[in-house]
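Single chain ahead, written as structure tokens, the form predicted on its own.
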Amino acid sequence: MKGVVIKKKAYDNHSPWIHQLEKVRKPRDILKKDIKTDMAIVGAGIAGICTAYFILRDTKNKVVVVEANKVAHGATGHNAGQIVSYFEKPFSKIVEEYGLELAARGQEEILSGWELLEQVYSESEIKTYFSQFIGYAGCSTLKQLNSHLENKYLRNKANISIEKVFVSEKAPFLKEIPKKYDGLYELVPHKKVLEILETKSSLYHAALASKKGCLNSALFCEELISYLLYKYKDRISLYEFTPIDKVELYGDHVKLSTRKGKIINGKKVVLCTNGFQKLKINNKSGKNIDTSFHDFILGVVGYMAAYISPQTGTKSNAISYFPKSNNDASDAYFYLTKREFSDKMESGNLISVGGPEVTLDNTIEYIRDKPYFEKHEKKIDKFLKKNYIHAPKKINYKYHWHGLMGYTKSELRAIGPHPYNKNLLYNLGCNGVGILPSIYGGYKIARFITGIKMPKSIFDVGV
């Protein structure tokens, strides 16, 4: 009707991971004066906190961590809660660009993140719930399956085996699977494919099994930073609500300027910001690298929703679903995580689902407090009721949240020093799957700082 404005239903950006943190926590500190340090780390998400952990553990450097908001309240506190070791970018494409040897080394480096995460737990005695299990991905078309089989074919060629592939005996494309993939998959009854995918949709004809995990990375970061502030109290400082506006690079030091005009002088700076920041970089010693972060990082906003099932005692799981509407395995897909969850009000299994995405124009800034509109919930609800066998008839979503996924131009994480000035280092680029790469990135940054010469890598920062 003319002149009538229909209001869109919207929710606050409310993540279950942030919900599990303390309801109100005062900032550790806000930078109020100029300071000096050895290492300045910008960003206190899982990348920044893990970078601080390995630098403090493996060197004698003093560390200052600065965060524009609060610890782990950015992408780290607004993710899907899954730990995976694959790349969003198909492994076959990485091989095409870098060659099998470099691609395989990169895969092994990310796989090492599992061991590094266990080291962090063991050494810091963190209590945050962390589970490991075999998770799955479901394919509905031959093109999707072939894409995954090609990845497996190349990984096997490099002596890396990280997944099993099950194909339904009734798959309509069974006779069309290329002969080169013989021996890379196992034929099973269609019923088994549907059971392991926990789906009622008979359109899924193949399932990939690989190691996955669940982690509240926000709670993990809160625990880990508390440990660091206690263990290394003479070598670490944390400043929240301290956004950095400018980084100046010199031959032997760096200078960071906060939005309120305070200065941090250090030997080196590590950017762990997910890249999507209004940050001016001025190289005073070498070629100009003052390009906008919006040229380096593409912003993709992922939308998720979750409900609590009263069912208890079931194992954690993480499943990805590639519906028929996807052209290939690199397109957008739905991902579901099931894990134990409790707060003061209720407990059960938290079923969280993501899939809807929006790519930000380079001129648009991501706003964390922007409302979550009902249209994203409807997409998730439609998917669940059509695909997930345990979905109730009416789903009461308790959590709605969105989070920023920063994609680099290479679609791979950026780890290491910038070639124009070695005093600027990066550990950033979520690229859709960020937990293990963040942890490995922190470990590798510490090795750079100790002076260890690192071999060429697919994660090297380009020019």
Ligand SMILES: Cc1cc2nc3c(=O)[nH]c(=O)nc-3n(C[C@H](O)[C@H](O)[C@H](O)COP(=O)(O)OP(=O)(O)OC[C@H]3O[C@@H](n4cnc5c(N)ncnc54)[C@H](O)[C@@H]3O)c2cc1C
The other form holds:
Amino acid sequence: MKGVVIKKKAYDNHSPWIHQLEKVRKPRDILKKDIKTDMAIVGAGIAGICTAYFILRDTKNKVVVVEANKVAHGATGHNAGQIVSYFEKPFSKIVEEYGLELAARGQEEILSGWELLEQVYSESEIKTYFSQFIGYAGCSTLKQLNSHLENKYLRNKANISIEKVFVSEKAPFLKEIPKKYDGLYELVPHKKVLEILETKSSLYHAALASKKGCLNSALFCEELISYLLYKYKDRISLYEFTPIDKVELYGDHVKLSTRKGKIINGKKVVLCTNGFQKLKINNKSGKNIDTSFHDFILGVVGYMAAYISPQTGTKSNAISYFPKSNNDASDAYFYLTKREFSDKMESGNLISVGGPEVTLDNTIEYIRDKPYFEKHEKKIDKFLKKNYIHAPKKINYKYHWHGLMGYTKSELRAIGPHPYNKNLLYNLGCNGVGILPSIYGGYKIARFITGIKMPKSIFDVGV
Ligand SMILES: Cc1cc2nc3c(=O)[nH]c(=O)nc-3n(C[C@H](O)[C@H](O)[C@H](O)COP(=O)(O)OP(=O)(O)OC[C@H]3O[C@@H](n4cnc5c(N)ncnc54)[C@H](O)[C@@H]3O)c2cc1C
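Moving from the form predicted on its own to the form predicted together with this ligand:
Now the complete complex, all chains and molecules, led by this one.
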């Protein structure tokens, strides 16, 4: 209608994780002069902070961490905060592309992230709440279930321990489950599947168990960087609000230029930037990297919303739901976590849900402060009311947020030196699931830096 302005309801991008951040550090440093270091780390999300942690712990190198914004305000402060060790890309596809041995090694590498996280906790005495439990994923179609059973079948073949799968005795596709998966699942009453998945939707016919955890990864990073700045005060500097515009790579050193024209000279640079926005790479000692780097990552924006239920004392939980519209395990799905949550105003269980996604084409820049439109909340609300047994009739969402996920071409995290210039290393590419891979990535980067020869891996940086 002419002259009528339709206003879309929108919210600020505000996550519960950033809301809970307590600023324990002194005022933030911005780089104001040229400096020298051994290792320059670009990006202070969980990948950058964990990379700094392991380099400081396992080598004698000096480290400079530079962040365009503030520590942990990227994806690390805008995720679902669910710790899982699976890949978003089906394990069977990884086996198809790399073979069973390499795929299995990759899976073991990510699984080792659990132990590394425990090490970080015990060494640095971090207090940020971190829960571990068995969580679930619900399948509604035979195709989804078969895709997951194939992943389990291959993991089992590679001697990786696998967790339980419960299939409803009343599943309409029971007779069509291939014989080769016998022994990988257990038949149970349909009621049990629905109970495990905390759902009222009888469309779910199977529940897959896996080890999961809940963590506010932003609070974790803030606490860890405070510890590093104290413990290694002579070897680490952190500069926030210091975007890097250009990285020049030479045979024996690297040179980083900030947007304000300051220079960081280092031996090596580790990009922990998640995406690649506004960063130029100039390889002065080998083939061009810039173009392939910019083609390398695709941006996907994930949308989430959360409410606080007044109930307390229940255990943390994390459940993924694959609705009927989802064709295989790699398609979009909804993911829910429940955890105890408190701030100065209220406490209870925080129920947070994600699922809606938008892919950015290479010409569109992700803007963190862009509003969150109501349509994403509506999708989440519809999902919750149809599926989640504990969802109230009217849900008052307290938090709405979005975050950027960088997808590499291989859909796997890139960890290690670039083949065209070994002074450039990556620990980037969240590919949907990035907490454990970032921690493992940091550990592995420290190994590369100490000169340890690492076996071939699915996470090697390809060209
Ligand atoms: C909605 C959503 C839900 C998710 N849920 C989960 C989940 O449940 N479980 C899970 O494991 N993973 C999840 N992830 C992924 C996970 O959050 C990320 O993989 C992880 O936080 C990535 O950490 P990072 O350090 O690589 O990236 P980020 O946290 O994004 O950090 C990168 C940092 O680099 C900085 N930077 C970029 N360019 C420059 C530059 N040129 N100069 C200086 N600094 C720069 C950015 O400002 C940013 O702070 C989710 C992600 C999203 C968006």
